[in-house]
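One chain follows as structure tokens, the form predicted alone.
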Amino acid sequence: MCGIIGIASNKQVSSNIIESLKKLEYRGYDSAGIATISNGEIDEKKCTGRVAALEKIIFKTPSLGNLGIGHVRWATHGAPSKINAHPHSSEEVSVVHNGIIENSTILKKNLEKTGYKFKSQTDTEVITILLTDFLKKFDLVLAINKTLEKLIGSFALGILFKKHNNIIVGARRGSPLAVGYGHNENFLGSDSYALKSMTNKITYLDDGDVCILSNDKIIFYNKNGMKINKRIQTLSSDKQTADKGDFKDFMSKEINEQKFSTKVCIKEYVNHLKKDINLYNFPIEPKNIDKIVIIGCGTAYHACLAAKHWFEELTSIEIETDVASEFRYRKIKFSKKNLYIFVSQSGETADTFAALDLCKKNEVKTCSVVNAVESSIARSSDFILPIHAGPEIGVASTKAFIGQMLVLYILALKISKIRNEIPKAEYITKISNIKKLPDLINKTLKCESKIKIIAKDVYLSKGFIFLGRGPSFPIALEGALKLKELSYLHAEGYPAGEMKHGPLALIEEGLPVVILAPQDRYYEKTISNMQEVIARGAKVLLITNEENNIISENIRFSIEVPKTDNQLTTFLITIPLQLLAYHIASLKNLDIDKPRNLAKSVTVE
């Protein structure tokens, strides 16, 4: 959510800023803007809506200059509007900002008392006015430091100056910010992805860092105001490209890519010749682990819940899961014999990073499961487990969710083996089964034609219920979340056994209820719950295994996924739910890749 780009060059920058902003569109946004230094003045242009609308404005009235900043905004303070869009400029400075300034109301009142007037409802404009005021009294560096000292909250900033018309200033506290190195130009960006088309040489700002960029030099300061040197990293090149290809949108592409992304992930972690899993250098000896705590937000949290079942089945370790935004505020009893695992697609999720930072301060061992190995969460963890999913652009996660579950399942297997808690023959069988997963996903994807028929039957419904037991319950939660995200329909996931404890009151004639009932030890109980909702008029979609001898009477639809290891079945029953959400949203003519109010990378609380 929100995205920053800055370019200091020896040539015109507006077209490259626009192209970089397009690469940040995946983060979710409602307005866009750009500011350049042209003829010694700040030239600001902004609008509501997509970057394409900003591009049309610049085509009619070009933004000139070799120095510029751009922004895509996801509204926090103030409704989406042109006046609330970034950049926020005074006569002296122009600011783009990711994050939230928590004391902006107090700062604004104090500045208004001294005569300053505000144009927007944003917290960001406070930064613009503060800096403008301090520049009247102090030199550039001191004015920046005094401004940052006043701010409480999280921020990543990109700043232009009228009088210092050859530099861009970047600053970070909480929200991520990267610096890129080029030939006769340097770059600032919210993440490395936006900079990849221009450079593969990247440095990441740490909390409290400030940088000053010109086209031929970058100076870094730490939180104590001392000049520092930063390590330059070379970004890896993704084999999979962020291009829709022949697909209508990114989400349909990414759903279909799951057969490939799982194959890449398995190849990275599983040695089929040795029949073993390649995981070494654990931050803590697995035999000494007392408890594993798995932490995430949203879809990543559902992956944590699924993993809890696998760890409990395969090991004797106590397993705890937590929502990152709750974990970071609880009074946690940390232990050096615990392993804390953080799951995040982007590796920049604000609450998850804050929870990780809390663990680091308490000197416990941490591990991250991420898709971006250059991310803040990855760089701050003791141990990194990449999911190797490739670029995921659609806001509603699909292949990254499957990748998170796959890596967590592989980790559970390896820890079980090291602790001698799984028989060797069973371990080898499970590794053999993992190798088959990409083909099983490919077979499961063939249910799409049937899903299209189901979607036409149910897309006008006012709500949905998803039910599952055991490891199918987190998938019920994920199915409900996908439907909410994409179609804006009310949907709830419940443990099937909880129906009689309240949710049964919601069942009425024609209400779609999705039953996840693979043939595991929960199967008969789940089928009994299914009969309860059928008896009350629900329109049931049953998702189960092939060759199940089920009573089909009064079941509206059924989808059968290939028969496999019970633990891998969890992956397969996810696919029809992704397709169901996708096709319902498609029938409603909604923006599938960019659902309203949502962002791909949630970098604020």
Ligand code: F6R
Given for the second form:
Amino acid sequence: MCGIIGIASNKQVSSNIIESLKKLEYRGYDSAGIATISNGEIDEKKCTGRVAALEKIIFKTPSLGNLGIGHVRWATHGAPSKINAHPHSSEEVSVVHNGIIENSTILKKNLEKTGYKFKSQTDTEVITILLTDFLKKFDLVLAINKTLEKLIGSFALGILFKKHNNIIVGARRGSPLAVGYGHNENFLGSDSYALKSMTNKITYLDDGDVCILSNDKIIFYNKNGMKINKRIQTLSSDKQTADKGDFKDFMSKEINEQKFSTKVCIKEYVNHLKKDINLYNFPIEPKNIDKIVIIGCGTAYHACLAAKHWFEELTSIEIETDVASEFRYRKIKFSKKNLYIFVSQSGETADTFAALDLCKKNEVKTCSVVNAVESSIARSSDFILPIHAGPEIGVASTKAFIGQMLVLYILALKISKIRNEIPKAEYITKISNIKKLPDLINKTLKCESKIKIIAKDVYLSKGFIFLGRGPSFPIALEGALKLKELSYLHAEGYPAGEMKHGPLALIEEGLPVVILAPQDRYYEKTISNMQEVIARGAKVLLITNEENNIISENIRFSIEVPKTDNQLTTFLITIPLQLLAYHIASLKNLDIDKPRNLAKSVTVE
Ligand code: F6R
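Please move on to the form predicted together with fructose -6-phosphate (F6R), as the form predicted alone is already shown.
Zooming out: every chain and molecule, the one shown earlier first.
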């Protein structure tokens, strides 16, 4: 993962590097560092922990200079420590890196044989040493090319040179990298979000590109070493802001925001006057689709699983879902009559991008459901469906999950209409129900006071089980994932019918079990499974809809979400689970927006 930044300016750069690194912290936050060129020397400062810690160091001993690079790390090679933090500098160069150098062990051994000594356990330091070595024999451009030729794996790099003290070199293979154009200054960054406060003019590097930037120009080379011109894009301005406002943290803001983000998304896709969905120019004629494959990772994968149910209910198309890290290595039978959909909030997830790339190499049609419309996944797919959720900063995904499900649901409805598989009246009713969703989310959010009480009752438990059937099963998985990542508690999501095949052995007196039982066609079956866990001593939290007639004195708590279309109920039962994970983590005093060991954008395999 990791985030990198570089600034070449006609004024001091360290404070802007620090501000940009704060924006990149979603990519990694176990250590941070900066290097500037000051008085003709490389001045490197780094520390473990957050950018705030680095800022304090710089406050005491300023990093001077008009040229600098910075880094936030998510450890891959070597523990989070000051020595392993980036930049990695020699006398001659300083390097920040996002990605993984897969042949670093062999490169390191060879360099050690020639007398070089390594300070860190990172894969990145081989780049520093290789470059230092090649600079002794070749000019700058050749030394860079020779170094990059040696590397196997993925990288986005920012490099400073002691002897070429007015330039920063950027290079990309596999990991994203953008440059930004300013007035008497130019920028390099892992994403446009980090650069947005300084410029809205951006160019994305393609795989194999190298750039050399100074404060007044940027030169690009392609993978064959040819000088190239690249298109400058103007970034769109976000309607939703990326600050916390009056909220304690981003996650509580983002959970709350779902009533607005869904409204924005619905407005983009649904024409209430025409009672239709605005989706045209499909990359493949919906009537001719044989199969849809929906692919994502983590929470985004759970959205894929929920969507599978809707596509199956609304269309006759065969639907397959896959985790991107599995899909990319399977022996897939690709077909031009299939549509491959990639779901990703960041649009930069390495596994999802690799799975998309595999589809592109097999010349099949692709579509991406993304939040970041300027991301690598969005730019590489044939058709983009933005979720319009606005910036999501909390590492645990909430409003993006709801947005991903919403767009996939809208897509399923539209494809069903084009294929004449949904009766007109039903289509119109479903469209008017979608319009009510933001309001129903708002009503559901009111369960927060009850969730706080429930959280107090269960937060000291060792583990949790979440059960659901049909489209509630992916929500059970999502509830368990949210709790795991935020509260570091063991939590499992299961299809309720699977309990008797083994997991029932886990049930013991007082174990919290969250039952997702909206009144759909699975309802009675799930309630029977609930009775089975109650009979074995579980402490049950039932999540169902209003007007539920289940009365069981053995249910410890119940939450009732408003009644609506069954398919939309899936969205509503997600909200109490987000709040439960949030309040349990809060009672445990954990860092809600930045859980340990994680990062928002997973740009390594
Ligand atoms: C969990 C979470 C992750 C992401 C996953 C994919 O709360 O956020 O599981 O969903 O890393 O990320 P994107 O959607 O950016 O591809």
